[in-house]
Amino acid sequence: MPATTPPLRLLGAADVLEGLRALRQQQPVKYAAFYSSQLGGVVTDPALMVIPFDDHMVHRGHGIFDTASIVDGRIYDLDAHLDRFIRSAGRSNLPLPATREQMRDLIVGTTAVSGMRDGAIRYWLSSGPGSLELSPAAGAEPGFFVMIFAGLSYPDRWYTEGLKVMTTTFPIKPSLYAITKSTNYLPNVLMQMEAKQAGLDNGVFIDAAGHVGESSNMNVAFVTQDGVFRHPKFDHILSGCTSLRLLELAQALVTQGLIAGVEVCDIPVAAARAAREMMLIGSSIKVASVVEWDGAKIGDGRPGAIAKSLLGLLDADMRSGRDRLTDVPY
């Protein structure tokens, strides 16, 4: 049977730009500025925030990323995130496009161009464009990209009522891939989609030994019945910068007598389900209580006091922790 599709349009540069702008008008994006080493500068029109289709990060997932928050015109914990970014590059066999300080300056400079004083920064490293092969193209230069945007947002009820989660049916990533912040988030995406299709908020990975892993793009932590703030080991999950900082800040709660101690250890599922509190932790969610797991209540089924205290400590640190804040020359 002969084809009945209409003839394809041959687009020129003006047609492509018009199409990209029309696409963005259909989407509620809040992208303020985008730096591309491939273009050699910053753009503020979301239609121009593009990466070549044959970039190895796009068609093979050979890329890494990291994030940081902008709070009151300053960047929070940029150095910790950038250090993790560089470790991920090494594990992914990705050459750095510049020195650490140069990348840091590009991140800060793009933030300044954006004018955004509250929001988020996401930055990526790819091995570059040039072919559709499995290995990077010969002679390809690494691509470095920085996006300044409004940040991820979550429902207020996650904080006032708490989240409901499930044990995902998808397997946790092998350790090397879990501890590397690569752009390959397929298991994480499938887990969150599965939870939403079940009418829940998120999922939790369990490892082969029956220990708690992590959530979709968040770490998981607990408060035991005897008051210990407990976090899974970081040898098979992502070393969340927010979790690492909260493990330090939580010592203040020990001093105040609100918790009995802080531990990083393997957490069997049975022990986790018996916890007094369960929470999700991350740079975007910060700290939010989990009140139900696989249909069973955690604690009394309400957001916990320790999660609330940790959220308060983190909020204060994000605004006044001078050793953690980077000024932006707007």
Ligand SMILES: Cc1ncc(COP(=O)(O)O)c(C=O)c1O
Second form
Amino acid sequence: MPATTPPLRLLGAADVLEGLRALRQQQPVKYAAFYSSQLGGVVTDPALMVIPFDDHMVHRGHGIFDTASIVDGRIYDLDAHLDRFIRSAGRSNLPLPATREQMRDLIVGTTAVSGMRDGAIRYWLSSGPGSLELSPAAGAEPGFFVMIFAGLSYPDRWYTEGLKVMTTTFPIKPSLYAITKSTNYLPNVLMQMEAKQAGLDNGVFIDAAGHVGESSNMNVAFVTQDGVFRHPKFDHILSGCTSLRLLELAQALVTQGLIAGVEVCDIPVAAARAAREMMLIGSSIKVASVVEWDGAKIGDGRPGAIAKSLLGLLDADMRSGRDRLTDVPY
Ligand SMILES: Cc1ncc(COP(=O)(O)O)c(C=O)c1O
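Could you please show the structure of the form predicted in complex with the named molecule, as a counterpart to the form predicted alone just displayed?
In what comes next, the whole complex appears, and the chain from above leads the way.
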């Protein structure tokens, strides 16, 4: 914003488009394609990837979203993410704008238009525009949006040296909201900002009973001193599609004798701090070791062998996992 207030301009459609383009030039983005049910199609010019300000997803947070990864020209685990999307819609009292099959086709179709062979997909369901009230406006149609973009990227250091995290001072979301992937991410945002401001990589939510919850946009898991891969229960945190898949894939490590077992249970903080390994898990981070938590080392303070094996299993599954990959008709 300039130091002095310039005279107010009354803008026409061309000025608005110019303004939107200028915004994108000022802050270059790699958004490859965007589908909007409100626009009735796909745009590839990032300046046109817009949602009306009075959509209740924007001003009230009445919307939900989910993700999926594009790997080597195929979409990984789309159905698991779509199942969670539909569950989130139900909990948020948001009607689906189309059948599951139609939404799936729109996601795959938008990916095809984007031409992107490695990247990420996010899709949203909004309550729709039409008023500044709380409940959906009369006649509002739910909006469905799909974005194809390069994906989040994290420093190499997270994988070579591991992450340092802190227990956040922000309260964990009440369970109903934590298990719903809504556009209300304020606690998650504040937690991550707090950690970054403290010179750390991320935060960890602890619940009122003193059990480990999750991180900002990632799950947290552990390997105990006796070699059990242990994950918090999913009743008070998001059901991470990556975690759920890794809990299955980890059976291979049991067979190989690398871990003693796999457990989903409440994890008291004290037990968690005594773990041999701690890791963050999610679609964007995949698997990365936490080596320090609240200034204390986890295990020997170096990235763990099991986290590395799990990352290998996940990578292989993302590239060649049978019945988990969706072809894209580019
Ligand atoms: C709060 C939260 N927890 C966990 C996860 C990990 O979920 P997934 O593995 O499906 O990416 C995410 C990411 O979507 C998240 O936002």
